[in-house]
Structure formats: C-alpha cells, structure tokens
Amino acid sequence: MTVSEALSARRSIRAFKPDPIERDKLLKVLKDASMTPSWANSQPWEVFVAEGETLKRIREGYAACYKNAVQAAPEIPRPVEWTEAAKKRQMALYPDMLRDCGDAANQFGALNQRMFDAPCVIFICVDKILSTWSLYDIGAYAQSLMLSAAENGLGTIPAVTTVLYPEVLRKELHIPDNLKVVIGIAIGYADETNKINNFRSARSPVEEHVTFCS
C-alpha cells in the first residue's frame, strides 16, 4: 500500500467488531508510529493502550459520568470559536451521514459514548511542561498511527469523547500527574455490516485552502 493509498483508505470508523487485535499487529502499528518526526527528536508522545477488562472499566466509568451528568473536562480545551468555513463544513456532517447511512446515523451519539465499541483505545499523552508546539508532534504521531493501521487492515477514529473524563482514565491507566491526556484513538476491525460505516466526510477542493505564490 502506498502512502496515497493509505490516505485514501483511512476513514473514521464508528462501529467496530469485538474481535481483539493481534498483539504483533498492534505492536507493528505502534512501532511504525514511533518513526514520526518531532521537534529536535523530542518524541513527546506518551502512549497508554486500553484493552480487555481495563477498557471495560473505563467504559463503565464513563457510563456513570454520563448517567450522573458529570461535566466533561478534557485536558486539552475544546475550540471556543470556529471560522465560518469550518462551521459550514460541520453543518454538512449530519445531513451527509443521513444520506450515506440512513437510519443507522441515529446510532452516532450512543456509539460515541461507548467509544464505538472498539476492542482497543490508544490514549496519547504529553508532559505538562511542554509547550503547545508539542501538540503538533502529537498530531503527527496520531496520523502516522492511523495510516499504519489502515495498511494493516485496521480501522481507527480519533475522538474527543474518548478523553472527556480524564479522572477515569488516570485511575484505570495509572497515568502519572505530570502528563496531560491529549486524545484517544479507537482502533480495531471495522464492522462493515453496520451502515454507519458507509459514511465518509467530504473534503474541500485543494484550491479552497492552498495559495501558490510564485
């Protein structure tokens, strides 16, 4: 698979099979991601992999938070404002999902809360002493991970809902206090029988965001 093919193959999977990921395959994906470039080779990513009973307890902890209307507290603040162009693209998401998935689109909220029923969620953290620039490196690491996953027949989805309750994650994953939880990436085998996975978000033409200056 070429890089271009991996970029085209990668999509956000919103429903996974329960099948566990083979350990050698998961290690291959993580090893590939470790080749990501970073500022002065700082390699700021700290990675925690949740599977099995640990992931089950995390889901149960999140379910209790949702039930008790606990206020979400992601450690990387959500955007406060969006550009008009971004708002326009976001507004098209649900209508496009309905077009591609029909009634299956109604599962989206519940699947989000269950971390898409993935058998594994990879949580990426960064040391609190580092500047926001290191988030660029974290984003690059996440992309490398997802492209390798695509090459290895695995689906992924990065989602803020995976990191809404960091106190639950800290308890179950033993994340030290010096680290900040950045993002979680659900990973596993896509459930192709669920029509919600028919959806692929649109991409704007290159001409809309690229300016050539000769």
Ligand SMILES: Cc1cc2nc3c(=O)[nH]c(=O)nc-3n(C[C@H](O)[C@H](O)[C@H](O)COP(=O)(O)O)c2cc1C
Given for the second form:
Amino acid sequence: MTVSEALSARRSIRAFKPDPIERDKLLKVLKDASMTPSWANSQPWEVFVAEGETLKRIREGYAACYKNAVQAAPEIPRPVEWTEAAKKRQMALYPDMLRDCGDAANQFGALNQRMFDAPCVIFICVDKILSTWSLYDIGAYAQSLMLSAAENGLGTIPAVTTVLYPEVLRKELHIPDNLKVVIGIAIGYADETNKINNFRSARSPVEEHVTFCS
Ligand SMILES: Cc1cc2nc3c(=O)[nH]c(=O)nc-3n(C[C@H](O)[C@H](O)[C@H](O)COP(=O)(O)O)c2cc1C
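Return one more block: the form predicted in complex with the ligand, after the form predicted on its own shown previously.
Every chain and every other molecule in the complex is listed next, the one we just looked at coming first.
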C-alpha cells in the first residue's frame, strides 16, 4: 500500500469487531508511529495501551459517569470558537452520515459512549510543561499510527469522547500526574456489517485552503 493509498483507505471507524489485535501487529503499528518527526527530536508522546480487563473497567467507569451525568473534563479544553467555514463543514457531518449510513447513524452517540466497542484504545499523553508545539507533534504521531494501522488492515478513530473522564483513565492506566491526557485512538478490526462504517466524510477542494503565490 502506498502512502497515498493509505491516506485514501483511512477513515474513521465507529464499530469494531471484538477480536483482539495480534500483539506483534500492534507493536509494528506503534513502532511505525515512533518514526514521526518532532521538535528537536523531543518525541513528546507518552502512550498507554488499554486492552482486555483494563479497557473493560474504563468502559464501566465511563458508563457510571454518563449515568450520573458527571461533567466531562477533557484535559485539552474543548474549542470555544470555530470559523464560519469550519461551522459549515461541521453542519454537513450528520446529514452526510445519514446519507451514507441510513438508520445506523442513530448509533453515533451510543457507540461513542462505548468507545466504539473497540478491543483496544491507545491513549496519547504529553508532559504538562511542554508547549503547543508538542501537541503538533502528537497530532503527527496520531496520523502516522492511523496510516500504519490502515496498511496493517486495522481500523482506527481518534475521538475526544474517549478522553472525557481523565480521572477514570488515570486510575486504570496509572497515568502519572506530570502528564496531560490528549486523545484516545480506538483501534481494531472494523465491523463491516455495521452500516455506520459506510460513512465517507467530505473534503473541501484544494483551492479552498491553498493559495499559490508565484
Ligand atoms: C481530535 C479529533 C477528535 C475527534 N473526536 C471524535 C469523537 O469524539 N467522536 C467521533 O465519532 N469522531 C471523532 N473524530 C473523528 C472526526 O469526526 C473525523 O476524523 C472527521 O469527520 C473526518 O472523517 P474521517 O476521519 O472519516 O476522514 C475526531 C477526530 C479528531 C481528529
């Protein structure tokens, strides 16, 4: 698979089969991701892989938070403002999902709450003393990981809903206090029978965001 093919093949997967990921395959994906460039080779990513009983306890912890309407508290604050262009694209998301997935789109909220039933969620953290530049590096790391996963036949989704309750994650993953939880990436084999995975999100034409100056 070429990089270009991996970029086309990758899309967010919102329903996974329960099958665990082979450890050597997961290690290959994590090794590929570690090749990501970073400011002065600082490699700021600190990664916690949740599987099996640990992930089950995290899901139970989240279910209790949802049930008790606990205020979500992601450690990277949610955006306060969006540009008009971004708002327009966001508004298209759900209608496009309905177009591609029909009734299966209704599972969006429940699947998010269950971390998409993935057999594995990779949580990426960063030291609290680091700057926004390290978040840039973390984003690049996440994309490397997702592209390698695509090449290895694995589906992924980066989701803020996986990091809404960091206290649950801190307890189950023993995340030290100096780290901030950035994002979780659910990973596993896609459940192709669930039509929610039919969704293909749109992209604006290149002319909308690229300015050539010669
Ligand atoms: C930082 C970040 C957070 C996201 N959070 C969620 C989420 O909580 N739930 C969800 O269903 N999708 C989430 N997504 C997936 C985006 O909706 C998706 O990447 C976007 O619509 C483009 O679609 P694609 O990934 O299929 O190309 C997130 C993506 C990113 C990069």
